[in-house]
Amino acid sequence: MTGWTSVDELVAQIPDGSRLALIRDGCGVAMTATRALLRRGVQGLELVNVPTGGMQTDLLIGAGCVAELETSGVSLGEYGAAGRFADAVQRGAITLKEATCPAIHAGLQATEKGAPFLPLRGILGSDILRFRSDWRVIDNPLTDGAADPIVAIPAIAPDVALFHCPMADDAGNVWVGRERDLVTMAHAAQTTLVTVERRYAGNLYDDATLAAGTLSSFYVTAIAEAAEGCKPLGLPNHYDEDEGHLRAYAEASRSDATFAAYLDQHVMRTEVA
């Protein structure tokens, strides 16, 4: 049965090394859980965006608790550049692993299915080939003798999937709404530690407006309440981003002194996103 725990005890269950999945920004970014792992000192994490990245993504980079990444993108979007990502990459300091948001989700989804891969065409003739020696090109079996290339993407995976949501009830199961990708995730992890605005009173499988958006607890490891777990990042129908922070965070993601300054006073010394 899927067990409620703190935040801290939740992130706990993220082991040094883990190959962490985690979902884009506007889906349900635990941002709170996230900052108990910084300062818990994570070190080594294979990171996999879901299928991009963005804040979340650049303040693991900037600590130091990244290895490797795979990702289709890593940005703060209207707020420019992610700064510790693109300082990283220029150092050398993380390996990249470039993707595109189709070959991430069929690599998720193979593993959901249990096959090795999942063929791909619309990345046939791209540069991007030239960088995933893992991707490998292959010949459609199902045809008779006719070239047909196609693309295999290796399954995707992950150790651990973390991610936000807006409630989730006593028996562990979580309500996902819309956010399809976070079944996903959770479907092809071994681990799945969600963080929820609230506790549901009662089953969300038996109000059949909920039921058909809730994520089983067959699926989910463990569970912490945390309010507003998104911030400064937005939860969809819930509170809106923190446009102040996140703009003041793209600042102080441009140079190593003013991100420590940044990772010092919200994350090391305080709670308050």
Given for the second form:
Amino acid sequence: MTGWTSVDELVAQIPDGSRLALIRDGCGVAMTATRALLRRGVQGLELVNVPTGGMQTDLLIGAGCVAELETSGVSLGEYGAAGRFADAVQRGAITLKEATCPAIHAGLQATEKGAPFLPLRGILGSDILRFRSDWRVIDNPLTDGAADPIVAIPAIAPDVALFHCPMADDAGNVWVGRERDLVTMAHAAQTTLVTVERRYAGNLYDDATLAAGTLSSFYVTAIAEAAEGCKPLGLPNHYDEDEGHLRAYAEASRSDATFAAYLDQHVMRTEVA
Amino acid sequence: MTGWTSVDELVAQIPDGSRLALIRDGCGVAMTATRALLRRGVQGLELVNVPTGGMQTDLLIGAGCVAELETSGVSLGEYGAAGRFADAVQRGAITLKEATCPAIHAGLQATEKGAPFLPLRGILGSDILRFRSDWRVIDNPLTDGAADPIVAIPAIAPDVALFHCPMADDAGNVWVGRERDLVTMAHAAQTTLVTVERRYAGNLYDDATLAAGTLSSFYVTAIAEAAEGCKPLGLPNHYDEDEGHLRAYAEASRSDATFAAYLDQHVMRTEVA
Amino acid sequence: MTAFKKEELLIAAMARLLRGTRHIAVGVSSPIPASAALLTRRLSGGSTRVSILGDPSNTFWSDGGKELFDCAAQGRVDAFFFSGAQIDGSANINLVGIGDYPQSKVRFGGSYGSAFLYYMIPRIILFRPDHNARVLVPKVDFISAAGTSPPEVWRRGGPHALVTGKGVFSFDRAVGRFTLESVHPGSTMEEIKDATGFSFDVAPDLKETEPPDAETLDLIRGAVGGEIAATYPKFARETLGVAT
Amino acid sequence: MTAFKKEELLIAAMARLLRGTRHIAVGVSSPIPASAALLTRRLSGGSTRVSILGDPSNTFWSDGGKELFDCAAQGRVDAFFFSGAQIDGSANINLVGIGDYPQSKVRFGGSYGSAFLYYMIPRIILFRPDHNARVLVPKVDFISAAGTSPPEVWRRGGPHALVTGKGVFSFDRAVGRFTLESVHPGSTMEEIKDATGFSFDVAPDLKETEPPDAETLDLIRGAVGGEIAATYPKFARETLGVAT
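Taking the form predicted alone as the starting point, write out the structure of the form predicted together with a further copy of the same chain.
Full assembly next; the chain just shown is listed first.
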């Protein structure tokens, strides 16, 4: 833990070309930090969606920040298709590593456990496998010769994990609550950057109830305060998503021109509270 | 969840011959339930220590209830050796599946994930591997031919998991707090039996802070109230272990005769508050 | 017979397919499947558990997003719903794109968990309200998840039925083919044949899809509507007539 | 020079071996290693993190018992301590039993996490206060964890040093042998040779183990003693003279 910092300083710790792990919608998407990252003009990111993406991924792709994307799916949910994602894939503008949700979880858990891969059932017969030359089909070694093919999912090792949580304490411990995927991401990533709604006065480990939902500062590189840091997405128990904004974004994401206008108006102008 | 019941009814759901997963000391060892199980005269248990054992395992072995034990180690900690365990091993009275801690975690996580095995680094060169004919050395399939041996740990599938927690609610949700190994055990086991210090009034999921440390009733077969249910072992944030009792047990465990006297005095007579 | 909406017919038809399940999980953006699951729970007297992704009052997950997949892998999820941009006669589903991969002519979100859950959950119900030959194709352009597997592939789950806006099909995993079991009121078998891009069998006792009876309609519009309103207020209000 | 106890010498000697580590983990029933780790943290100005299993005020684990092993596997634990019922000249350790396995003449607890951590943690310090030929043997009866591995075995960690009641050895993983680096005050090299069942090399600049200076003793008896008292009150009181 290097300490508490500003959102701009936080995203300065995401080098161009980083393999960047991002959590799915509704579990702590760091949107304020993402806008700061876009303003910085980050380049060549290799995104890992954990395990799916939404507006955040679509924004980064639309702004030309993404070289590669590993995902199980990108959409704007009930607001429709992620237009910049679909456009970039169709134009071949990004390298797409098509996956399925539990494979991304397994890949991160492999890194968490120091294993080169985890075996995963299912998948066989899916075209996903045909296009994932890094995935291997092996024979279950425990069957003593009977055929039992299973897919070996290679470890996914992000350089950086970025997410948003309700609170963190002065020592840098972060309260993730039920969102245990954030723990896996932090364990698997070299650098973990977190924005939070607020500072917690005291040490989260001093309260046995809070400790149960706490990620230790040991795994956290830096933290910045960002009230309403998921908006226009929501943060459970804190605020709902901004439906009007998301509907407008879905519209904007349909073409380069409307996306550029959105980016200029809602991202590139300095964040105002 | 079949519901709240008595400790005796709870342990009635552990059939003779069950593969029974037990948590390590200090994390919620269900000692009151274990005494009830001993009084019932359970036979032929296949214990899985998660990942180590102490007095609970030694008691069950000493009383002749155990046919097989998978463990990474059994001891009474600072009170010394687990006498009945050592004696049973030396006499060949139990089948011992010698393991190492992360292998037991990996085996349970394999079952949790529906995988037939998980690969685990280390171990190669240890005699543990020589005596575990069920473990296999495979070549890492991702190296494209370069030798990289790694051990495949088979899934461990307990019939029953038994542990003790601070509280559970009427619906059967259990607050495990930081003891996430209990979650893995419950996910991996067919039947999960829990004793708790007390009933929580309300639903644990209605409080976002408590929800973060909650195991759903979905994974829980039955619950019984057992105040001080870990004693003479301790439960963090609730009570310390009873040092005098544990010292006396360590003495008693040194021989069949002294153990028999302990068993009669402290276990076989009906539990009195 | 009480008048009913198409959505109510579909909810009742799917609930019949879910009978006897202990645990039904429902993905996001699925008001009709979620309503069918909640109706099943009502009809079971509460013994069927329902998990609706995205609805905190109907989920018990506390181990992250991986828990659904682990739970299914443990054999603890009995039923789930998939849609498909394309579905073919072998029950392969395509959630990825139309045309040659990767630079598809039309690109959808992605396969999500289908490539795992299809193999793990015993009763997968394929649901696609718009029944036409663009959706129900001879062969999908991209197999997100395969309908059947060769015998050496470990598989607990798979396609159980296909429910569309025109009828209900069962799926025989051994044969690898759909069988039309019932035709919704207002549709005909000829119409279904014309609108289906793959060949299928027809049940010898082909029936009309049983309309929801008055009691079921009361449940759908009452208790189920009230519950579904938490996640899908617009659907509950506009389709089920719930005052929200 | 201030008078010091043997335990204080061992604490100071082990702290020298831990210099520069970012994260030291200590197992249960290890008051001297835990004290050495806490002394290292003090001397680092707090930049070294110490995790003491079983001491809630010095642990950050919130992912269950598996977290220590995962953490080590991630390369986030730099140093750890092992004992051994037997230790041989190749740094193999035996925590299982004396005699033929499984019905050993003497049975110990088991290998615990050693068969994994020995391969994962760069600086494993073997610690055995009683230095004699029954413990330090030519070949262990059961290899709980191997001191060295063939080149094709992935391995980040391994034996770094052996600290006994008589001296300090380094271990060369390439050669697979111990080298006696220093002899504790009051012992001699001859005495060590007689009490060691395996052959070892002797450092050309063999020294006397450096005694703790006054400042270090103050730290051990003061700040470190106060911290260790939380887990080992008896040790803090009786050995370090802490008023508890």
